[in-house]
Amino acid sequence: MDIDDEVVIIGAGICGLATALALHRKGINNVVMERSETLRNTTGAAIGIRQNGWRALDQLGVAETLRRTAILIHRDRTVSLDDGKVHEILMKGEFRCLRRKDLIDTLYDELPSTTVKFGCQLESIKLDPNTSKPVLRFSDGSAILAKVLIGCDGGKSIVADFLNVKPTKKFSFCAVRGLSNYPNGHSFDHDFVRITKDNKFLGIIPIDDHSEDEKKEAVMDVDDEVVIIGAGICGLATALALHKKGIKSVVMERSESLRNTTGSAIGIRQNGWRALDQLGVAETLRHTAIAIQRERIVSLADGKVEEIPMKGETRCLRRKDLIDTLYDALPPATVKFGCQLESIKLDQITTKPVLRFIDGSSIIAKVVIGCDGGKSIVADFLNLKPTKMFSICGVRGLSNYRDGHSFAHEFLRIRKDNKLVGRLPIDEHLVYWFCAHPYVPGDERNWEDPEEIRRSTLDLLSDYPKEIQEMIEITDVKTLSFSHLRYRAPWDLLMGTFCKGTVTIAGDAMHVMGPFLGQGGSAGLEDAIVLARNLAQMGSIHVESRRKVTVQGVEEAFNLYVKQRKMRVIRLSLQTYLTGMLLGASSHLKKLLCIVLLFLLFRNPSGHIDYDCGCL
């Protein structure tokens, strides 16, 4: 492939990221290809940068927020424990020593949101024998053809073999490093120290004056309009949803990176598409995948099959495509990575909800949003019943054919006894497959390797087609995962409180089920749109640019977005509930019970897809 932009950069390290936005603020388009899944700002622990390098990132218009994040170091000072002899000097120059993780943010955050490509090991590099230009080829089999390629990998750089530079040496020492945290605070002086003895050197710089202690008093009133906890795709698409409707949002995340590769596959129905088209995100994402042209049931048992063709726009998206297209449509810094939500309680005084995180920091918000997940902090707060296990589990992953495969465009489901094999094809290399079996108590445990639920897996399906067996076996490990199905009951959804003041809750936090309907992420988007469209209507009055959100306002809003989506989470729930208990029924009259109420409750057994969310 002859790729659009001017310059490729290998490697999404400091000096890529930095090169990366050298080049943008001089109006040079480029491309960024990094390795890892994700941004690398986990790895490492600190990095001191001197007067030098402060003047660098001056020019890249970075500098001044990196310098809220570090205290400036005052002196250097050298101590011996061989004849304790303590040697002081005064600091030329600013120095600081930064977390590695607040650089590489801060650089990436700068950055056009699709510049850095995620999941691109270079293997190798040659020159086109017609154009003389670089043809970088990846570990995944593709290759691209560059107009200009500056390697930024690293010390194992596979650009500098190429430019036939001699490999790096070792020293004859070691080191290791971390970062230390003093939950009480500590008492060191601005200093870069440094503690010699024998042939060992250990060298200790603050990073900042903080501690613990001092977080936990300090509770921060925040200035965005809406807190929204969790950054999967509910959270996601309800912060776009508020960015289009002028509201302003931060989104609080727990883990230390965007959870994209988490998660295999998600089908998405006609609803889910409404709902996709309204955030504007829905024609970039069909491109990553194709249209499923009908639904084949296979009956092993007896060798029934049944094919229906598939009833309105249906697609199966890779999780990582939709979190990365949801994210790359907010604005920079939107999300705040390694926010892991303890408690909420309501402020005494103002009745506002108070956040509390593990890390001692707190904030007040005016509203909150709680998108995060089935074990949700934010529906424990709001005293919803705990969620319920089904009897089954299942096994989820993604398969690539390299040489592509001859699947047609087909959900596929195969039965035998009470184990479900489901299929869909992401493209014309990708599958993404299930499978849902009887739950065996203490199977978390003989199913936590990816190698072990391969193995199992094709153990349990040995007597399934042998295409089945070969999609197992090339599955992508990464993606493998096992999990024991959860929901929230259709009565507790009934009785439930999904609002109190400012507070509500989307998605899985409100209304986790089962797999069966497909309908988990779609009802997760439809919530964003229902949410943002109440509140911009009900509860914000528009100020210059954008809309500031109203407390008497957002309470009427979000009662009506409960009231907008009760009934129709309840049926989803309902519907997957009985769908979940007659796959996982051990006696025949529960069967019979479960077949008889879904035909009575649900005569129509699509017709969830033909809901309506609206416009945003």
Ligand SMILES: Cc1cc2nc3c(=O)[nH]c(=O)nc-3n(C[C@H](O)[C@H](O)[C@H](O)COP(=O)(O)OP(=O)(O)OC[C@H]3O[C@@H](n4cnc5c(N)ncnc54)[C@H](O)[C@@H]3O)c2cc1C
The other form holds:
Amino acid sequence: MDIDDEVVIIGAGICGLATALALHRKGINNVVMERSETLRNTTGAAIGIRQNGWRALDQLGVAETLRRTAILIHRDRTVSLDDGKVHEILMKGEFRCLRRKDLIDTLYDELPSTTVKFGCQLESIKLDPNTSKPVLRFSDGSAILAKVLIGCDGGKSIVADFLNVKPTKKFSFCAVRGLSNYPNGHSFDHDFVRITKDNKFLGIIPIDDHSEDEKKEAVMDVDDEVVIIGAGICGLATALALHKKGIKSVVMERSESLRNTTGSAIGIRQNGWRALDQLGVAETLRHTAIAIQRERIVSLADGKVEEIPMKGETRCLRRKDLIDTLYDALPPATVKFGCQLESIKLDQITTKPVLRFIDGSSIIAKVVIGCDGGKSIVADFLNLKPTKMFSICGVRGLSNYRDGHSFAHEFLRIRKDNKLVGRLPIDEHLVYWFCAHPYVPGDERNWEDPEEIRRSTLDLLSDYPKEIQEMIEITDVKTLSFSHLRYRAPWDLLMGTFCKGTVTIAGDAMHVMGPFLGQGGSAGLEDAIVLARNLAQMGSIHVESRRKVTVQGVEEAFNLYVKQRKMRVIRLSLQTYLTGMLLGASSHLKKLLCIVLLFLLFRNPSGHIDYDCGCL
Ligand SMILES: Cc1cc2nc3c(=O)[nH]c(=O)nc-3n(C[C@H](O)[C@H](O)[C@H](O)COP(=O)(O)OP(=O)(O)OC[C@H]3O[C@@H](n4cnc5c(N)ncnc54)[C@H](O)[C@@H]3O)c2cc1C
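Beyond the form predicted on its own, can we have the form predicted in complex with this ligand?
Okay, now the whole complex, with that chain kicking things off.
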């Protein structure tokens, strides 16, 4: 790409975004290349800005907005715990401590929407021998011929290396930082307090000043909205399904941004595509992934190969594509980020659900749908039995073949002992893979570290074909994840109560089931369609141009939803459970029992894809 008319900035941190905004204010086109997949607005907690910084923010035209987010600090107080001395000085000039998120988001929001390109990690720079323009090479293999380059790529800068700047050095000091939230307000003065002892130093700066009274006022009554907890696949699909039926909803998500980078990819079978068609997003998503034509199961133990033509439409979607597409189809501001539900109880007088969030705020809701995943707080409120853990864990990732892969458009599964590797191409370059293997209790390995995940998986699959090992070797580390697989027991689903008054659950919150049939996500999409259809038919009335939910109707709609979904999710969960048990079973007797039950109960093993959730 030759982006001749633009300045290229590397890094969308504070400096990169501020530079982009300053150039934009002066009418100079620019593009910011950021290696992360989203704004890095959650790291680093907060940042103190002195009067010189405020002068710069004033020039950028964002100071007034930011002043509203943080109190003014009046004093600088140093306390020495060694000799008890306190040194106080009045703060010179304007000093405020900003949440980094506020600063980064405010700068970003002022930029034209396409300025920042995410997921672009600069790997190297050299000068083009003919034009002597800088050629930037990115880790996904793409390259840019730039005219002007500004490196705002932080302390380990590749642009600084290109300029032959000597490497940065490290202090013999380290630092820890964080934000503490006092739900009932803190009682600190508006001071920058430094407490020193020996060679340790603790700094405390208040950002805002919520008093208890202000917090009480934060109890919001969102009477005309359905409150959905969790912006995963199911929460977003439910919000979209309701939106399509004219019912307004708000989605409260605990993360600070869309969780579109975890889990790498997801297989969607024909029942899932039916639901996506109803949501009106299937066509967009079909363009992002190839159709899988057949299934092939290889047993490395005896060399047997079983080939099954793929029934119905199957594609493997990047989770990011699915989540982003659902999100983009929602009205702006439907999802509220940084809202972690802490508890639910029923208001004693109105019996409406009162949702309490970890920042101390509360919402009185009329209708609540818990799409808060496998460790659901809404499920706890409904007194569902806790979910259980399989004795199996899963690793997954995305491998990018820069020159294209040569794999058939097939879902390949390779078994050996009690290990299972699955491989699904997403497009001609990108391949999704997963590996399920027994979970070792007390395993000391750091499964949070992607490099450790890669190393351990390669060790585990050392007896697998070379192409499988190569696939794992080239996996993009950012996409590698490990999970100890969780399920809600089929018998708990049978006995459980999935709604109480105007509160219900959907997706993994109801039926987390393990990945062995690749149906958990699609089952959540089906939930969304059935739930929204029932709410529109029985739980709401037309008011002006949209629908308003009615308490009595919602209870009926939820009861019908649970009735319509229960057998479907019990069957899916049971088949998944038996398949998982078969994989993890150590005794022959257990294996035999699983095989017999699977044969008796699920004569058509892929019958689960025939389910039709119906029209929205
Ligand atoms: C290894 C593996 C492979 C899989 N493969 C497939 C597949 O191929 N096909 C398929 O269909 N399914 C697959 N699944 C299952 C699928 O990933 C899940 O069923 C699906 O992601 C569940 O979506 P969800 O929205 O219900 O829950 P989640 O994706 O867990 O989303 C829950 C959301 O709620 C938020 N949240 C949680 N608690 C709170 C709180 N207290 N307050 C506010 N927000 C909260 C979370 O941050 C999250 O955003 C797989 C699962 C695994 C583990």
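The term rigid core refers to the maximal set of C-alpha atoms that superpose within 1.5 Å between the two forms. Positions refer to the first chain, counted from 1. Model, not experiment: these values are computed from the prediction.
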Core fit, then residue 309 C-alpha moves 2 Å or more between the two forms = no
